[in-house]
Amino acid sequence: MKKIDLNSDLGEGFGKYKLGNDEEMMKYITSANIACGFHAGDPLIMERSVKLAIKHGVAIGAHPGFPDLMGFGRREIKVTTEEVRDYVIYQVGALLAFVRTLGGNMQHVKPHGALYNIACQDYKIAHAIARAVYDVDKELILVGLSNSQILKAGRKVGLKVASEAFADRTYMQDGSLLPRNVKGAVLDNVEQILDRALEIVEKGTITTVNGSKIEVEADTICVHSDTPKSVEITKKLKETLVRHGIKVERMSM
């Protein structure tokens, strides 16, 4: 039986500002990437998000990004590999403290936004992230884009890795994601997203922006929580996968 993990980026509010419907999303995903305070999130939101994940039996992951609240971590910042390593240790460690005090376990780490995109292409940055994750807890799974430098670096340092694909994002021919500032980068047509998810899991391919198909590996599919139809999309996606005989379970199982 084919299987797949469904992950989503959650806990991305800040203070009185709320983003997405985490309570509803938790009902349909199997892994949550929780913001750690740099691009979004704060101590209260982090604790609440961990409690929600434990309540719903959802695997917990840290979602570290650049220190960029104004830009939601989606702006590229020039940093050294030492800075990247320390940023990741700081954020993963903060979330890990909440997880442990609440009696949970952390499953994975998935970089956020611009940090993720840079690490997909830049091995030195990817290696700094992987080294940081390994030094915090070598049992953590490092999540990265299929065929990216993140996965290569993770394997190199001795981590378990999970290959990620996106059903709600447009791909370019080289396997990278179309930048969010380009029209059509984020998809919101439910049926299109469902079709793409099935293509990923059943065929191991994804259709790119120019209509061609490229190969992708997927241990987990990301569904974004900050789009208007996120809950509807995630609910229907899980139902569709199960209906097609695909087991939806956390990546560590």
The other form holds:
Number of protein chains: 4
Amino acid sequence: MKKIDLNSDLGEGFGKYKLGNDEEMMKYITSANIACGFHAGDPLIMERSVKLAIKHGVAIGAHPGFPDLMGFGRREIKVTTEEVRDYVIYQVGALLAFVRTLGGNMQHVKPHGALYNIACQDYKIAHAIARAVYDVDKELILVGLSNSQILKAGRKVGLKVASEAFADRTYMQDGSLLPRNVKGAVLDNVEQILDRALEIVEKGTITTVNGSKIEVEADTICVHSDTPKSVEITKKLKETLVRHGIKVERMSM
Amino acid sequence: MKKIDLNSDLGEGFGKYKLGNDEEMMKYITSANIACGFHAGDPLIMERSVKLAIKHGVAIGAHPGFPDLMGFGRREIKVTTEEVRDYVIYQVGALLAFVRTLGGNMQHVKPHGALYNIACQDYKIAHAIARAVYDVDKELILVGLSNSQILKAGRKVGLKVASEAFADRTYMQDGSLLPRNVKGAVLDNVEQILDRALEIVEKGTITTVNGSKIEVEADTICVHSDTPKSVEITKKLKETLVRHGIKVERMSM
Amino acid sequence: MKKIDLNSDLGEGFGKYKLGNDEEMMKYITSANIACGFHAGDPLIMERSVKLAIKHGVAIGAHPGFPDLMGFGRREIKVTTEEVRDYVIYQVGALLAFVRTLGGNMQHVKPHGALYNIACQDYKIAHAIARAVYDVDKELILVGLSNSQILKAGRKVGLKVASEAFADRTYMQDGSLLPRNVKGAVLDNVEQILDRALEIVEKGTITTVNGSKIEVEADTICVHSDTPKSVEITKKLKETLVRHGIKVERMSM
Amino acid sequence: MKKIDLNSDLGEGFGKYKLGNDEEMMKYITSANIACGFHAGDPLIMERSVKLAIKHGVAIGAHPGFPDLMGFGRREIKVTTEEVRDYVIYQVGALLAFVRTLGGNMQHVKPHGALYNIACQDYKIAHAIARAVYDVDKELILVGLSNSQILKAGRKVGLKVASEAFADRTYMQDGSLLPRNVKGAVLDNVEQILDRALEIVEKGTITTVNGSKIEVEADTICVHSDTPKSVEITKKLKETLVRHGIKVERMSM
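Starting from the form predicted alone, produce the coordinates for the form predicted in complex with a further copy of the same chain.
Once more the chain from above appears, this time first in line as the rest of the complex follows.
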């Protein structure tokens, strides 16, 4: 029986600011990537998000990003490997304290935004992240784009890794994602997203921007939490997967 | 044989900014309170500070403060108990990750600046801090001003506490400290500081601003790291205490 | 013919975060208080907000707050008069640059949140703000709560001032506002808000929390932009005022 | 008679943190680039720096940088031209308010750190900065590296520009600076620095990293304020220039 995890970025508000519908998303996903205060999230939101995940039986992951609230962690900052390493240790540690305080477990770490993109392409940065995660807790799963440098680095340092695929993002021919600021980067046609998700899970392929198919390995599919249709898409995605006999469960199962 | 711990606030730089002479201070103190990124400190400085403490055999403590880098955590912010609790969990967790990653242990938590002052006087805030520390790790020692609310709250939640006294700060008649922004709040006469430290450890008393003596219990004496004479004072203080047959060792011994 | 200004806090998003429905609010208000980057707002949002105000013929004001994005400027920070003064100069100056660059004029300054509350009660802080505003541009109008210290300070330094009243906030007997974190502080019954607004403008009185009436002087009524009913209330408020023969126009007219 | 301006980056502390010896530097330089709160500087330091410049008759410039206090504005952030434009307007406007409040004039704008480097090489970013400066005040002088894109963009939008050369930085063959993080990027041999400064002013050339000479146009020479020898170098540099019959005066003369 085929299985897949559904992950989503949650806890991405800050102070008075809200983002997405975390409470609803938690009903359908199996893994939550919780912001840690650098690109989004603050201590109160982190505690609330961890509580919510525990309440819904959703596996918890840290979602560390660049220290750039103004840019929501989506702008590349030219950092050193030492900076990246320490930013990851700091953020994962901060979230871990809430998780343990509330009696939960941390399942995984998935870098956010520009840090994710760089880590998928730059082995040195990927390795710095992987080492940091391993040093904090070697049982953590490192999540990254299918076939990317971060998975290679994760395996190298001895971590379990999870390959991630996107049903609602446009893929380039080389398996990378079309950057978010390019028109057409994020899909919003529900049927198309469901079809792509099924293709990913059942056939292990995805159709790229120029119409050809490439192979993708997928332990988890990322669903966005911050678009108007997020909840609807996630609900239907889960139902569709289940209807096709696919088991939807956390990546660590 | 009498014994005392010497603690100091370290790792209080930020980015390019340096503060104090941590490397020298580490030679004489027995416990280091390391800033956690809110009032001072950043991930790189935290890692460096933890390494330095381990290298010198100095016990490590977290030094959480208000989220106010511009005011160095010395300005009171009217926060709720929930906010205080989560700020402490976040900061202690972040430092803890560096400590564990580097193979060390965290001995204690001591709030910084305005958070310390409020926690000494306001039981509700003190209790929120104590609960947060207990929930993160119930073996941690909570450090606070002798006879203050924070020690009361720490004992109440089941933590070990350490009474702190200041040899270089002016005391009010009620045992509180003259606020830093008042002239004469911080002493810099070396001989006077040494005499006061001896009085604290040997007699358990301190002379207040109006000349009378009050009782102080002291498990640890705080030495400042950010004045021109800090290293000199700390070196002499340690020598003086040892010469008087007092054992200078970490509070957890 | 009676006249009144309708002011609202706008431009209070930050980075990816949005708050309120500025575009709709601009259709009904006559003065906009634009956040300046400390409690909310960032350079891009400030430029966008100024453009929007100019497009809608809405008078522009600076809305400086405490440097506390995490608390949205609603938490008191114990600052010195020198700090307050420089925080106001900095923020007003930053917004002024956008206003001039876009060919507009700045009409007024209204402190935000906790800074507003303190300035209404503490003459020294109020005076520091008033001096700062005067020094930046002595033609600016200083906006503050009817009968409060900030209006007194504004007049003292030679500024024009505008008395502000709130139709949707609960008043205490002494003319101050029930703090926001107290239940019942913000009203959301549309009819009640309209009635109170008319009472303010037509009779110069407001009913307090204990049912008695106190006098309020009002050059401007504040309407909130961040509640679900904000746009509806503001639209109806303007229509109601006009229907009662009251001229709704910017305070500087 | 040949003439040259001496500029230095000042006001680069933050909160409790100090950097450099501004008071001493002011005695020898003719133009000060004052940090505006993004990469360094806060409102109090800005006010103090502007006062100090006015007291010493030093011309005032704004020194806007990336919003990256943790990286001191020295790390490239991938921003859009719209972001750059608004960051510059915001920061220049904030400083301008202090300058006018204190009765001074702003002479120039010089981007800081990574923003400077990018603006020297990327015409689109350079143009966004130049437009922002022009829109705030078209009399401002835009300062940038000799022969770089920022001077080209400044002239294009109609600004006066000033060519800057560095006596204490290593030049590459193409006229760009060896990046700061490369060993040997910043020179500290006083005699060598003085010789290079004279060569720049008297011959209009500079010796590059591989020993050959290239032409540099220089209206102003940048002297660093944050090294142990800064004051000594600056004092000697001014004396040497004067002894060689070169007039040392602000760029706007």
